[in-house]
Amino acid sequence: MPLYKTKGIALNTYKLGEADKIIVLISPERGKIRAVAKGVRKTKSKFGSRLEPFTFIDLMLYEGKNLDIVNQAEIIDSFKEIRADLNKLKYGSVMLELADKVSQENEDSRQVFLLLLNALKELKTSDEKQALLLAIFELKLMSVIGFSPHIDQCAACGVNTKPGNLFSIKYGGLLCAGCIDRDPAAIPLSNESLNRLPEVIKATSHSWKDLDISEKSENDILKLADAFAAYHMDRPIKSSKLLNI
């Protein structure tokens, strides 16, 4: 079997038999990687903790037909400042369901990878602003995977350029006055939440602590952005459930 060398942020785990583990990776140049860990569940085992999920490692595989097997497995961050946070490990654990949902096996996915890995360093560090912080990763992602919402248009009849503060999850963004009858379960948004949300979309990793935002306002758009990624998924994000929103 051909041995490979990757990094990878581990995304859920499951029980093999007595004593193994399958781990679900995403790596920047495979995309989704599903491996075996042989031994794992052992006490004395030689992964020991590093292929918990959360865990940013640097990795040796063997490539298998249908599993690889984890051959060696070093820590970059272990990222047990979320685990060890209550409210840290409930935003983060929407961020790695969304990551799984999206990433395919044997895909390029250097644009998730990174966008993964930065919100959970900022997560890391972060004590405020988690909703946030949630909200543009969710919003980010589906841009990244080709569903950006509308915002500067009718996102229903593309014409009128001075849409109101109604968010259509079916349409993809915000409604015009015209247009408000044609998605009954349009979510209205405040006005601050309406005048924030393009400084949301554009954020980045270093100015989204910046935004000046209520703590109400942050909440209603990681409202808005989760059921617009749920939407996109076709399924609802089971992580989201801990969250209250």
Given for the second form:
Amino acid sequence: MPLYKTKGIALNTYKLGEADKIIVLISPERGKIRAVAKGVRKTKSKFGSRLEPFTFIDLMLYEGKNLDIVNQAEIIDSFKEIRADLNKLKYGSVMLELADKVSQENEDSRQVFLLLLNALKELKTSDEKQALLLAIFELKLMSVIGFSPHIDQCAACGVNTKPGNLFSIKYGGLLCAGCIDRDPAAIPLSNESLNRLPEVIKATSHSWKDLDISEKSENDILKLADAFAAYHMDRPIKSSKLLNI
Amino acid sequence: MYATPVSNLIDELSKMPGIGPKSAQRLAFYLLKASQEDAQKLAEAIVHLKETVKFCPVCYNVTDEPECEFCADTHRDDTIICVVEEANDIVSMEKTGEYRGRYHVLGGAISPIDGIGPDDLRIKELLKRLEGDEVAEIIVATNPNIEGEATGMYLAKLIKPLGVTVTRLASGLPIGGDLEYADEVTLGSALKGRREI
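Other form of same protein, the form predicted in complex with its partner chain, not the form predicted on its own:
Zooming out: every chain and molecule, the one shown earlier first.
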């Protein structure tokens, strides 16, 4: 069995058999990796906490037919600050779930990987504006997989360059006055949310903290981003239901 | 391929965890060769289990009595409740011989990624047990993984304002292990939880 090395972020784990786990990871070059960690549930396992979700790891794996097998793992960043804070953990879980859903096995996932890594690094040190950070992550992730929200022209007719304040999830952007009837489920945005939306979409890991935005708008945009992501994922995002606990 | 009673048994056995079609086949043929008495005993044990075992109405441990042995025992300390994920964790705690308080079985742990929230666990039932002034301490003995930690943090947020002390099992180095192989999170937490000797 050939051995290979990669870096990865653990996204999720599933129990397997008596003491093993399947670890789902995202790596830059190989995309999603599903690998078996043998004996990891035993207290004396050599892996210890190295394969817990959120951990950024340097890995050596055996390539298997179906599932790979983890041979060695070293922590690069455990992101323990996220795991030790219930709020950060809730927002971070949504990020992991989405990264898991959009990534594919054996597919270059550099963009998704870097987006997730940067978002986790920001989340680790941010004690406020976590909802905004998640919204930015969701909108950027959707852009990476080809679903940028249309905000410069009407998302339905594509002609009118002055769309109003209704955001249609179905058409993927703002609607103009003439197209309002085409999606009755479109979400109305407050003036503040509408004005901030372009900045939120363009925010970078350096600039996002400086965005001047009210908590209400932050949560409104997150709701929008969440619905937008769930629509394109074709299923609801399980972890975002638990953001209010 | 097989006679109907044999294939029925194989189908039923292969529903069990860790039993694939091949193992189910082997077990079915073992039972076919076993004495009438042994087969009867197994069948009766399964039926008896399903008929008599239920959840303890106080702590949700599994029991065949009106209350489980730990809730019925009058010599146990009523001021401490140890919160565990599953009933078999009680056995692990009991084996230590160090604990003489009560238990509460949550039936799982909070896992945002799997969509399992507080409402899916027996947390309301735990809060109900705290209504009197008797309980002074809750020991969170959930697994030391991300779900267990999340559950612990959630319980602390909920219960601390009620004036009850919430403690967490220490995590650190396993006895008999080598420091060299400890990962930095475990070793860090062992360092934080160090004690004077």
